[in-house]
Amino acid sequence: MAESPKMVHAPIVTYVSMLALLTLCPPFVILLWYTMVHADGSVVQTWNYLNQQGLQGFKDLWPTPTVIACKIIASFAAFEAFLQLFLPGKRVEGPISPMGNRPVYKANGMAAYAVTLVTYISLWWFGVFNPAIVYDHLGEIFSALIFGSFVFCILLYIKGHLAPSSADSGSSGNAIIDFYWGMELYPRIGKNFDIKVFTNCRFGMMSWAVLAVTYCIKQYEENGRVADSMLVNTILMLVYVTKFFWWEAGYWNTMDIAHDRAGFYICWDAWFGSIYLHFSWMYLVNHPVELGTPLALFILAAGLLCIYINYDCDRQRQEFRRTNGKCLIWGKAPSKIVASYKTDNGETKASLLLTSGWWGLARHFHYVPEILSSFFWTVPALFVHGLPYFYVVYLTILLVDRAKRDDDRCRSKYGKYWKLYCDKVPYRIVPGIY
């Protein structure tokens, strides 16, 4: 089995670092979800009560996975693999991996979107199925998502051994790295069911929606209406995760499909980013602001405008990729380099970079936008904690490493060509500074 390109000779402090993550990030979670829930956002209260109760104190906080939390979950992942398998969807090829395979995706990713969103909202119109429930039983669900995520893992750690789905697979020799990079870089059961599209897209990305929804309906439950903050919230989830499912085919070519595996870090954001994004919502279903018409108004349309700006980058270089830059940016043929590499089996392949437009601004412009999304959908929360913007802050952490590892791999990639193109768009994320 070929050896994996990443991180195959790491140095020690990666090792303890990765080791820190699947150790830490369980409890973490754990313990933010109660701060939200529970202590009224205030972590000064949790460590209070940490403090006086010890290592007692953090297991009696600590949810057992139910039954109804399993059911929730399994009913879920089910019905959104039901629908990425069988809902008809335009055929999509991704870009050739480094070993010169092009996988192939059925795109019904907004259709699945849609489908998710109506039947939802429908079971609980008709009394069917109240999402309340998925509140009251939030610490069970991400207990149990956590048991499940490790489980989930080391079989997706198996099969990398035992049964990878193409050439673009391999071993580092250390079974840390395999496990927490991952093994396969298209994982798929069958031919038709890719796995990291399930975790990424049909279960992380849509599950955003859901839980955005089902704070609202917990807090019109509690009160008797929607506050304008919680409105607010919602409007710019549902808004940016439309964007997600109408780009989705886009999404594809990105870095979390193209260049990672499919192992614990993929996987653990994919499932529990939607934890660290939707503290603010969890505080409002019990704390909810009004913020008067002016200031909901404002928050909205500063952020819709930052969603309009992520897409219309991500619009632009897939305009751009798709008509082999043979488009106008900004009213004006695109200015380029082309650049050329070789794949891992000797081939050599040719690639455009796009220089103008926001990727003229800087390489990863449509970072800002997207951290500028995330700060307006959790203002509606103010300040009065400042534990609502954890997922701010961890998404620009998240986006500053992610692109100076595309940068990492687009140097070896690409050699002499990224530096011309370094030159010519000098900045990594916010032009002029960084």
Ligand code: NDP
Given for the second form:
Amino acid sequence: MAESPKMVHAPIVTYVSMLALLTLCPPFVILLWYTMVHADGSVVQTWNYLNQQGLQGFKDLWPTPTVIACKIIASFAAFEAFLQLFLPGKRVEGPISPMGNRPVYKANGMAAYAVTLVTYISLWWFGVFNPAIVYDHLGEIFSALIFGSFVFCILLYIKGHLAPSSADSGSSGNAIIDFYWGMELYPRIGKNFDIKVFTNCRFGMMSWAVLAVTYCIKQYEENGRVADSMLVNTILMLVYVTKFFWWEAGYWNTMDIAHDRAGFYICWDAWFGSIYLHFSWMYLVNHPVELGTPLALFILAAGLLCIYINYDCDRQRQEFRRTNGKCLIWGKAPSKIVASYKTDNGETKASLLLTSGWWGLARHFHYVPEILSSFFWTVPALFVHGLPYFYVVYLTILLVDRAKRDDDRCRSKYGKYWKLYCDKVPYRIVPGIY
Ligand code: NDP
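Would you mind generating the form predicted together with the named molecule now that we have the form predicted alone?
First the chain shown before, then all remaining chains and molecules of the complex.
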């Protein structure tokens, strides 16, 4: 079996951060959930509780995964898997992998998104299922997801060893790293069921929208109305997720899918990163902040603008690559670098690097509107507590790290051509600053 190049020489800091993430994150998620739902969003209140009750208090607040929580997760997962497999969609080819393979996908994300939302809201409207139940069992659901994600990643690990789906797989020789980073780039069940598309898009991203609707319904059921803060949050989230599924085939060209393997890291990012995202909603469910129309509209407009700019950055890059540079960027012919590189099996290929438009401002400028949009869908919770902003901080750290990882990867892939790009576009994320 091939060795996995990115894992073999992992520095000690990688091991330390990896073990910290594996062991500290699950209890951390539970503590944050407890604070948002049961301690009014107040870290001090949670701290006092733990101080008084000690370890036993922590054990008591950890929700046990219940049958109903497992049923909710299993029904959602099965429904999404069914839609992924059976809804019609255009055939789309992904980028060439390091081993020279080209994965093929069915682009039916937008259809799956529409069917999911219509089904979920209809179930509530016609009294078949009340989404407020999901909110009431949220702690148990998170707890079940924590245990479930470990089991799922162990299965991925075993599959990577025994039945890899393609030559884009391999072991570092270290079981913990294989579990953490993953072994396969494109694991599939059969020929058509892509596991990463399922975890990241159809389970992960889809849950962002489904949970946003859930919080709205819960607040409506509790108060007989939905506060403007909750409406702004939810509209921004639904627009963001709509943008994501509109562009899903483009996502299959990004680092998550084309470079990061399927392991604990990516599952954690896809499932639990999204839990952090929901803290502002959890807070708003029990604290229906009224912003007033002018402020609500201002936040909504600013959030929509950021989501649009982020979308346009991704669109520019993809349009540029799709047309082989024969497109207009901000009304002009694009400026570009033709960068050649070698695949792992020795073939020479070339990629185009766009050096104008958004991609001429900074090498990862698109992370700026991404971070700002997360700020705008958090700010309706106002500034009474800092914890709803946890996701903004988490995302900033994640994207700064991601920009560095991507730069390192591109530098080793394109060598002197990447240096040319860096000379032409010297800033990594924020023009003039970083
Ligand atoms: P990018 O879209 O930034 O893609 C990075 C890849 O694009 C590089 O590896 C390189 O790949 C290629 N590339 C780099 N520079 C250029 C250039 N100048 N011209 C053309 N191609 C270039 O990947 P991300 O996955 O980081 O971001 C995708 C989207 O996902 C963004 O909108 C981002 O904001 C969002 N995102 C959201 C997160 C969240 O949790 N909310 C987390 C991460 C991302 P190649 O090898 O093909 O040359």
